[in-house]
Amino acid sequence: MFTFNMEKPKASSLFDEVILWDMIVIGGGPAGLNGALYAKRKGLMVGIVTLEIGGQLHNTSTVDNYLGFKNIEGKDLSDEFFEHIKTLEVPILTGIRTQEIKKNNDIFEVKLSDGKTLNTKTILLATGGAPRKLNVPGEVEFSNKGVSYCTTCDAPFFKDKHVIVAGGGNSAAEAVLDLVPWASKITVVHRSVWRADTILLEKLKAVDKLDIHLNSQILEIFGDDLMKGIKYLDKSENIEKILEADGLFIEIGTIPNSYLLKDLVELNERDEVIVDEFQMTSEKGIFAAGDVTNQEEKQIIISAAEGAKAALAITKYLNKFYKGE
């Protein structure tokens, strides 16, 4: 089903020869990864368009939660899934930023930022997100300058020297975990309660050099050159008071990277695309898998398995749509 004769082309040539694609996957993460393999294995022409393979794999420290994978770094694992994904010959497109997806009767046409434009039956957006931001007086002003959003990238940067975490999910605690090798003190600034799964909220008592402000807002993040410190709202005792540190990590969750379907399909009030059992959007054709969409619990494994089921759905519908089995 959905096959076509090519001698083992280079992948990035396919690009310029396919006139119409079964399925373009736009986003190289776990979901899309995933859904391009399960697609391929299912003798459909796929190709994935991204900017980066890994997503916010790249953004992830140790791993210690997916099937198979012990204790893995988020960057090794990122590795091992585009290694597989390799082995099927499944054409890709790096560094390439889809701007456009426009509905032509029932084919898409997306629109990419070097100029091509591809022709595909059904897509599949898996695009992820981006950190959500404390959106406070002084948090544009000393970003890269104190202020960050990735503990695996700028951790080594603040050694010995006090850093916040800003935040009470997991990505906070993993945050917390990360910079204990480098930071000399960890303050965590979170404006309710702990939200992070218990496994890990039990390492964080083994951090001596940790202190926890629990119902504590950031109201502002001030320095001159660089960062000095926060502002914050103690909410247990409705007073303001500055806490003074070299660094803040904002580790607050991430805001979905749906524009490119905001004109397209339903979205929810977070913005993320809302999808059925069977990832399908509300526009026929368009599914999506991963962080982006309204599933509540943002893991990997589980985006894996939505861009998998992802694939399968597209499949059945690809056979019903165009073969009418």
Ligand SMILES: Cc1cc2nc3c(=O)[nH]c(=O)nc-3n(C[C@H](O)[C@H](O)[C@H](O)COP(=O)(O)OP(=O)(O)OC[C@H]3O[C@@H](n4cnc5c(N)ncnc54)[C@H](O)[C@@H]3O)c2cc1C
Contents of the next structure:
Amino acid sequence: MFTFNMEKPKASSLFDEVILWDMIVIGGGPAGLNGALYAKRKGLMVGIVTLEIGGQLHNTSTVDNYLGFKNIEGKDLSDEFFEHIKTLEVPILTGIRTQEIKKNNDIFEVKLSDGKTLNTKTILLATGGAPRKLNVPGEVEFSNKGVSYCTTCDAPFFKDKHVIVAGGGNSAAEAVLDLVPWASKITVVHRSVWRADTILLEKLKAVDKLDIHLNSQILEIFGDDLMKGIKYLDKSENIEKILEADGLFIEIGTIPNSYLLKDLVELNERDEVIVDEFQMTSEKGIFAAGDVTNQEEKQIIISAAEGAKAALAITKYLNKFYKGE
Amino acid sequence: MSKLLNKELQDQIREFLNMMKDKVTFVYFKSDKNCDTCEQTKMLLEEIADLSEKISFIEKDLNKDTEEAKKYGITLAPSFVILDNEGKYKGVKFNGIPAGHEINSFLSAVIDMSGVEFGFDKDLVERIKKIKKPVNIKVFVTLSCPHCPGAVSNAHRLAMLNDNIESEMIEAQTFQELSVKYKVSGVPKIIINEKHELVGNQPIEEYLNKLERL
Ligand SMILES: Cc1cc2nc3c(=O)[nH]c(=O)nc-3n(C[C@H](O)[C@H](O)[C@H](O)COP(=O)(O)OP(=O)(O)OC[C@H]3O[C@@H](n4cnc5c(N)ncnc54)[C@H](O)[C@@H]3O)c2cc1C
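I've shown you the form predicted alone. Could you give me the structure of the form predicted in complex with the ligand?
Once more the chain from above appears, this time first in line as the rest of the complex follows.
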């Protein structure tokens, strides 16, 4: 039986009509959606512009640490968030990339990939993260030819095959569990020790087709038309080893999508947007929330909470600067 | 048999389809041989067509209606094309059922084909119209891939803006032989004129850069 993941909200022409927005949210993941929810409830003229609704929730199969939802599929949680937002009738543009943000006096100009420009008093940047790369030879060459960053998207292509998972955090452990129904053999290769939650590691113990190589650093991905395997350094023995495999899922965290702000606000050495306790960046009127910020823990509930904090701070900011309260 | 779309989805889609400007036609090709998803694809198309007066549905048989199949370059089943108001084929094709996330690229194509402006920049449209060489774009997807509908929509929009360009979605699991042939192990995977590749959901500019250099 087929299911359907509708993302298309009611077409909103508001984006052609509103001349000056109170707040534009860039990014429709947990941080952006919750930010918009809080802002709308405060009566702000708020709109969301995003490539996709749900963000990284779609790369996640099961979420078991969002309060109130036991063991929910990432995409179902995303649907729940989206349904909630829809009841508030927040205008949303999906499938649209924000290309550039410019400051013009006290107004921000948000330039979109469809050629439109939105003018807004404040911005909530909630663009989250993109998969971090290993940066080893062969990674680009074999991307989509064995190398992948999304188990929920690509696991079915590895039916009865041997796949490697790179990484040692929660997303790597979850990737292993996503691959269990498909792969004939799974090998984790990680440069140090496990950082995943105990509860996930317990689940991995039950997977008998799983091999684990810790303290092992991937050096190279090789193959011809398709990837054929990896070369890695076994750091405990200090020997280079070869591991043949049909696929490699890279699950080593995210890099922040902060490129839009790189000339406007301060970033830290990891390119994360530096925010204060009110989620405000170094530029007045620009706020950020979720995985794109310098907040350490990249989690759904934390991102959502940051979105809420940002929206409330933006409300106060607007009252102060535009209404003189 | 119960419907594929529940009441709530029907309402959502009906409301979305209210945006349509002119009429469109779905021409669907079935096959009686080895087609596990034909029946459900037909159901989906009929259910969607029922939600708007502006959509008509025509069913054809890949093995019997060879003339039509040839006209639209159909070699697989289930496949369908979306024709514009004048019944013209603009190179917009789907191979496999557009369920899951792909419902989004399907509905976008319906709205776009009905004549609603894409809101593209003038310069961008100019560049697209300038492509003179014949182009075929294949976008391989899976139904659980959230990044895929964007890639499909971009390719379909290029096709709608230029008669030299044809674009087709291919559901990788339905057509496993093709996935093997084109070495698909990750989606979206975009193949241009059989040999050039783009990986991931690319902005329309990236497509254009590639097409301009063909
Ligand atoms: C495999 C995996 C498993 C995970 N499992 C869990 C888990 O079990 N529990 C948990 O709490 N967390 C989990 N996480 C982490 C969690 O998904 C993130 O912390 C959370 O999604 C971050 O939310 P966000 O809103 O900040 O950003 P994101 O979810 O990254 O959303 C950002 C959004 O911004 C959009 N965007 C980006 N750039 C632009 C642009 N220029 N223009 C327009 N739109 C743009 C994107 O399309 C996206 O929709 C997991 C992550 C991964 C990768």
